[in-house]
Partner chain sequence: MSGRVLHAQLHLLDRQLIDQSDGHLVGKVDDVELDLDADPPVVALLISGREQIPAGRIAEIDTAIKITVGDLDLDYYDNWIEHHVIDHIPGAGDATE
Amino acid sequence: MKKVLGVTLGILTAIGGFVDIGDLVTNALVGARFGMHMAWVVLVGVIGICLYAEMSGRVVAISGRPVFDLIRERLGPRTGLVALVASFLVTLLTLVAEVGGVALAFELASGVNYLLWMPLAALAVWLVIWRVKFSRLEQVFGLMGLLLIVFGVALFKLGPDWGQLLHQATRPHPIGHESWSTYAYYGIALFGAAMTPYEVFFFSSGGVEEKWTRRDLFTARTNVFVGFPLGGLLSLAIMGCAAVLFLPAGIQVGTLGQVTLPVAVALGKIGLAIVLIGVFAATFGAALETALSCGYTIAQYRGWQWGKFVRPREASRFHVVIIVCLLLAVLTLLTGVDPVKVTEYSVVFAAMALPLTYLPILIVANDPDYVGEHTNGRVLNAFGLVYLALLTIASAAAIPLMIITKAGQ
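Requested model, single chain only, the form predicted alone:
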């Protein structure tokens, strides 16, 4: 029973952790501008994150070491440094967006300007990382994040034309005055949001925190193949709500308040209260994951003691990195930069870093020195290479499309 409960909690954790500020904003923005014509990108992204998260979980369960630790050892310090810099900068930018998302959630609930909430949000993130056990923080914020299921309920209450939504989902093309270049730009943003690099680093490091062994392969794979797809369904529900409410009216999404508006329209004050708690839990949980991931990547590359499975004083440099990153996030946001804009840019820059994140994982997952007989099979490698090609195309096209479309305007 305890094992079953552990699997269940892992699934719920994956669902809550999949939908962060990047997914919330990007899916609503895309739904308002393109309807469900870009739903296929979510499907492609979910398959991709499942593919590489499974490799990461398998590597941890068999070797007992996180992926980034092995990347440096397997590829050497110079190649490892390139992967470190790309992944760390994108994760830091994502942390800025997540802390901003937490402050915006407080603003929506209280009416107090988000800039006043910013330092408190970062302080709360640090206190939770410092004081709360790893398993407890994953379970609490993952379970609270499940309240975002309210988007699915709201979609039913809005009474959409399901045939029309299905028609849109099976017609992958731009609509109205939207161009193919804008369509491609937001497709890459959506892809980047689904496959954000920090997710696999946090997943693999979390496996070490939870002391996975080869007996936990079932748990790791259950988390991946059930949790992440259910998180993808939440993303589609958010997109669908925006497609039903905003697209016919020609309204574009530019604030977190607009993201939650369909739920308020469909379910009233109770729905609004539930979705605000869900948004807070999702963004706060993602802020915890990105802050920890900043510490994980630096500490694992440098060979420092890291993790919450040891006392903070035994991993002091790991915790210093986290504190510095949180301070940088607060200082960046206090300049008055729009957290939603930071989020939009973070998912595009995440797309640029994807090949540098996922190629090393594919290499390590094929090395019998680390995973023994559990190396990738031919089919898995074929899918891995196809996705690596997609990641490379998305990475190469991200900046040119950003310039051509003026960041999707």
Second form
Amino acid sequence: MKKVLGVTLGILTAIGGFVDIGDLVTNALVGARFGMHMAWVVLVGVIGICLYAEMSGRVVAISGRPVFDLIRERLGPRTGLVALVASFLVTLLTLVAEVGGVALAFELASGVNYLLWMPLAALAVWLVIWRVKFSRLEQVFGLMGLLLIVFGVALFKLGPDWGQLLHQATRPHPIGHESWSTYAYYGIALFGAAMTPYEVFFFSSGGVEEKWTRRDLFTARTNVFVGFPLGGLLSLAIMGCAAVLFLPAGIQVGTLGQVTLPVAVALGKIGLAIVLIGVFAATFGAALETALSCGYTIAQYRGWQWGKFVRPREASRFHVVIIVCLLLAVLTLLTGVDPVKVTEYSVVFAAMALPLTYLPILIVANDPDYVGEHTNGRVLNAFGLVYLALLTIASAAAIPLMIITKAGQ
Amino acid sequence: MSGRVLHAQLHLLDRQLIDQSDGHLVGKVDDVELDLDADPPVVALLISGREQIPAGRIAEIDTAIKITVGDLDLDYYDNWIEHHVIDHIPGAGDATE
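What about the form predicted together with the partner chain, after the form predicted alone?
Shown next: the complete complex, the earlier chain at its head.
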């Protein structure tokens, strides 16, 4: 039973990291504009995150050191600082989007404007971080997030032409009025959403919170290879729903309400209720993860005491960082900025920060000082290098494509 | 740790410092000071923030460095924030449920 519950770290990371507000919005948006013609990016993203999350899980299980400890050690204080600033800002932006997502889910359920829900959502996130045990937090939000499987059920109920969806998925090119540059831009956004840096910060720090040792290698790997592919399947279901309902009608997705609409169409009110709870769990789980990750990255770079495994007063600087970040998120959202737009930008900026996050993991996973005999094999390193090249290309192309396509318009 | 070759840049710089007595994280090694008069030169001090840690306090060098903290004030800023901010919030001293 303990093993089964142990897997919830992976499920939470997958639901709240793989399927967070970024994936909900980006997958639906891409499905509505490109059908399943971009499904392959999800597959590439899932393999990439599995590859690097496994490495960081292995490093943390054997050495006890989480990712940002190593980023500074292996890149040095200066380059490490650049990586810190980039990853921290992206994670903070993602936190803004997730808190907005929680509030939007409440708006959809209640009809009350999200701006009123938003301070409550941020307060609730803080209270859970302040009071609730790490393992409980994983279990509750991980399991509740599984309700998003309703997207899969909805897809079946919509009765799509499966042959046509498969036909689309095997032809990776833009369709209709779309150009190659918007196709590439959204490809990078989808890739960034799948491999968002906070996923590995949270996963590896979570390993320390759970006090993983080398005996937990199996748990770490199960988490990775169950959680992330499950998240990938959910992403494809979200994309599929949008491809079936919105693409033929020529409707573009710009709100969270549209993301959940296919479920309401397919399954009625009960479906809508389930999907809203699922969206709430996924965005709330991701808000917890990103808020914690803001604290993890800074504390681990500076060497401060961090974590929920000690009382808050023993990690006071870590908790102050989290409180300040949540306040910043509330202030940003109070300006009335559209959380869905924030989400769209956050995934592209995430893509830009990727190489600095993943390069040190690849280096350390090859260092016997940290992982003993469990260093990467040749095949793993070959894959790791291919992905590092992909991440670098995506990172370099993100801003030029954002300018050329006017952020995907 | 006799017979083990340590590379100051790889094994000391930017490494996590841990209080040997309670396992608390107490900072990073920001710099290393060598005693060049000795032959061969040896590490004399580890510098973390504003504190200098004499090499004699190093208990273990692994993927993190364990030290005997004793009277070193490595928690100065953490304690300051603890007393001025965190302790004013209810539940600051409780373990999470």
